[in-house]
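Take a look at this single chain, the form predicted alone, given in structure tokens.
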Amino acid sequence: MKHCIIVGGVAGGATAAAQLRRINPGIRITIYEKGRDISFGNCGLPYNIGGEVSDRDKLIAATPESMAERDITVKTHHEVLRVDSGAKKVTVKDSSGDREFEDEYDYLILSPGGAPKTLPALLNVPQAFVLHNLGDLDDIKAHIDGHGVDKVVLIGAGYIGLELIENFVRRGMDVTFIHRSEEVYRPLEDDMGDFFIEEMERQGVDVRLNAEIVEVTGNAATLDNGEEIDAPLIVAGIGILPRTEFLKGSGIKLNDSGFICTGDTGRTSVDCVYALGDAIETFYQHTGGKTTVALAWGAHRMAYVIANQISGNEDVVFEGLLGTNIMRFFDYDIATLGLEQHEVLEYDHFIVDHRQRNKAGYMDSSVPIHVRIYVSKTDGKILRAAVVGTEGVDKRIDILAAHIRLGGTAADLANIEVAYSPPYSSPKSVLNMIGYKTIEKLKQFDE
């Protein structure tokens, strides 16, 4: 019987195991997971803190016991230390028993994920945490409850940092936000995100920009300007690094940043070794350029591809991704897709920008929505899009993603037929208007 070893669980590894078992009932599957939990909704972690996910256990997607019912062996607290791709072996450390052993595979799926970054000043600080898994969530809540904490210092302005600001406010805590620059939420254009600071201050958040913590003594944190602030709880959300150190010497190719190089089959540079999730380098669907995207959709889709590839269906391939994403920040929704802002500069392009109401303007409930796209002068393709508003953002970004995926150009947006009724849209939606504006700009280039 063929044996497939999977390194890591959560959205990548656990989904790959489930898909592989569904397609291939005759293969033996073993998951080695470094941590305590095999599969959970990590995107929902902040919302348990804020109370929108009232039951923490609802975040658990699978357990070793539920996997065993599907004839999938799960070993938690088991860390893969080395991969010998020539001998098709992995070296595993059982942290609970403090022993090492080897295991052989016919196929290997790598889903090691990312390791959260932290600051040197926060090392060995008992009240400093990250929020990366269920264990982190449990530790943060236990610290709050055990010490009667009603104040928190948040560091970082990515997904996790901003979502935690919102949810700690909803929890009723005093929040201080510290960020080392004035640029809040880098995925979004600065001039489209000028509401972030205003909204934080409206919600009572103490905002400290161009600042960093350099020392923590007791419950006091010292900033780089010498100021001391009260910090009985500190949570850092400053990004992740790929967990791929264990692959050194394996023969598996990594890019310069340590991400595992993969192609449209999910296979790495080594036969019978596949990879997915936050630790891989993949590619954009619409340009073919390389990218790394720590989002769940790509992991779930690649899990399906890899399961089919291992099971002999080589027709199923990964067509790339757009990095379509959305987040909520209090009343605002912020969505982007496509290339990052600095990547767009590599293409000869123009920008189309439009603001209007999300529905018929005479409706009292209508609110502004702002759409910006970056268009290739070469072929009219949409390279990047950003949408901001307080209602209807998800619909617009999803339409754009589907439109691009099916080969639609920016000018083709004029032909998008929306479901119109005053409570939902305008006869000419914001995306139609983007299309018309694109057509006019193209005429200027032809002159």
Second form
There are 2 protein chains.
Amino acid sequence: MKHCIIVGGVAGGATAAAQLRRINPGIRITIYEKGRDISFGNCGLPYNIGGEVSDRDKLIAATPESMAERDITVKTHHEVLRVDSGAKKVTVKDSSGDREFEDEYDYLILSPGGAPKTLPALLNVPQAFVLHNLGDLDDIKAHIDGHGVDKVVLIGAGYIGLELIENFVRRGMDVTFIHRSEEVYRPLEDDMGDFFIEEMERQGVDVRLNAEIVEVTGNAATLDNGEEIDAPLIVAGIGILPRTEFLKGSGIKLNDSGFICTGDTGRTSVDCVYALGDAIETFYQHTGGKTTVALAWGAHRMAYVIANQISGNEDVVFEGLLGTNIMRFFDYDIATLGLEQHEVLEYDHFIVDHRQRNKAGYMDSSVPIHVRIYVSKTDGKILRAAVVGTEGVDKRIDILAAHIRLGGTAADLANIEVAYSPPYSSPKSVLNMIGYKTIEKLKQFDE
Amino acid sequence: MKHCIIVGGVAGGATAAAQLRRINPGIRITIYEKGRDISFGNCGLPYNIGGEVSDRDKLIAATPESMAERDITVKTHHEVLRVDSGAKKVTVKDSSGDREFEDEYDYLILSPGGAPKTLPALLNVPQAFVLHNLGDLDDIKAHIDGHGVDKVVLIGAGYIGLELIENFVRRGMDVTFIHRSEEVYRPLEDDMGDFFIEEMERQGVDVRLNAEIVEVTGNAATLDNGEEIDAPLIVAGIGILPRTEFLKGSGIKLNDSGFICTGDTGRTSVDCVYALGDAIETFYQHTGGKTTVALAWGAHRMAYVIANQISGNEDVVFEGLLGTNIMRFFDYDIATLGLEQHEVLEYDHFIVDHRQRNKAGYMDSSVPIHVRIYVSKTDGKILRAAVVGTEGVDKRIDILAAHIRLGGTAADLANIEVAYSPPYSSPKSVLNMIGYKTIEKLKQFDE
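Return one more block: the form predicted in complex with another copy of the chain, after the form predicted alone shown previously.
Expanding to the full complex; the earlier chain stays at the top.
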């Protein structure tokens, strides 16, 4: 019986195991997970803090026990230390039993994920946390409850940091937001994100830009300007690094930033070794360029692809992705897709920008939506899009993704048929209008 | 100077005029409108009754005066009685001046729209109305205010009837719903629309199915079962007929139901005569079959096409449409696209049906969404789709429309990338899942 070892049992690894079992009843599957839990909804963690996921256990999609029922062996607290891709075996450390052993595979699926970054000043600070897994969630809530904490200092302006701001406010806590620059939420264009700070202030958040914590003593944190603030709870959401140290010397190719290189089959540079999830380098669907996208959609899709590849269905491949993403920040929805802002600069392009109400303008409840697209001058394709508003943003970004995926150009957006009724759109939707605007711009270039 | 006459000044005609003027500054444009008003948002009329469009005047997008500023002549209360397509002239009746005259055109655009149907028993009943134009809206509101009416009898289970039920309930009025069959909202599959009657009853609507009004005397309406009900206001929303009587003998081809035949340029069977809006027969984008779709999206798109065609831009054509539509009914969103249910039966097809929560299932606020697609066994394409739920329906139907338009198959829905974050979707969206389900069904056929 063939043996498939999976490194990492969170979203990517657990989904790959489930898909593989579904397609391939005759393969032995073992998951080694370094942490305590598998298959939890990590994107949902902040929403348990804010109360929108009232049942914490609902975040757990599968347990070692439920996996065992599907004939999948799960070993938690088991860290894979090394991969010997020549001998097709891994070295595993059982941290509960404090022993090391080797295990042989026919197929290896790597889903190690990322390791959250932190700040030097927060090392060994007992009230400093990240929110990366279910254990972190439990620890944060235990700290709040155990110490009667009603105040939190949030560091980092990425999506996890911002989602946490919203959710701690919802929990009724006083929030201080500390960020080392003035640039909040880098995925979005600065001039489209004016509302971030306004909204924080409206929500009573104490906003400290261009500031960093340099020292924490007891419950007091000292900032780089010398000020001391009350910090009975500190949560850092300052990004992740791929957890791929253990692959050094394995022969499995990593890129310069340590991400595992993959292609359209999910295979790494080494036969029978596949990778998915937040630690891989993959490619853009629309340009073919390399990218790293730590998002769940791609991980789920790649799980399906790898399960099929291992099972001999070689025509099932990964098409690449657009990095389509969305974040809610209080009333706002912020979505982008395609190239990052700095990547667009490498292309000869023009920008089409449009604001329109999300539904028929005569409806009292209609609200503005702001769409910006970056169009290739070479072929008229959409390289990047950003959409911001308080309603209907998810719809527009998803339509754009579907359109771009099948080769639709910017001008062709004029032809997109939408379901129109006053509560949902205008007869000429915001995307139609950006298509018409593109057509006019292209005419100007022709003149 | 060339002269373009436009018959009908509501959405289709007014938009065609505006587009033509924008592209073609050197053409003379005259709109003849039979009614009192032009260019009003007729889809928004019910929402003024319910209060979601609090400013009735916002429903008016353009007036004869604002059109004059753009050098477009508008004649309201002017009905075109005949078209002589050989001599390229129309006969017009000025109902305010009570005179007839002829006018010559180089181009003729027909946007006569539909005429609302009514019931024999409602003829000459002073409190019986339809809601087809702004005048009807004003009349209904004047009747309510003038007679202190707090009760309305609604007839018809199409989208106008259902929207009116919601809006009269919102207005705080007692609503009686009378429908001659048990089939409510024909565009939707019966078994997906269980909620219609339940929701009406929950909202306190007095529901009378398999009933018809046979006589009205004073404020009393007699039903066909002999019962007498209080009916101080009756509104019928039982459909429209194309208003194309005036084209008899013109040589302009109508289909068997009286709709004006058009093609991908908007041209009728006669040179220099174009048509758009609710009175035309057009074609499905995905099958090429003929259809009539009385929806605003197609009218707006065709206005652009015709304006371009008349202006010599012959490469701008109408691609056909999917009839993508949506209706809100209280909390519910009901959307369909593609072939009608009876039309699907002409194709060798299978059905894929799927229910999933609209966002991450662990979110307390997640709600079910129900998607059904009809897949051609011949080529795997989606012939028809229906989506029902209380949140996120518009997004799914619009993604489907964008996908189908560019040739995406049912199985290919598995590849659609969505913006995932717990408040918006699952990592495998409801559309991804219906794609995966299709793949499994196709495998069964292969076996």
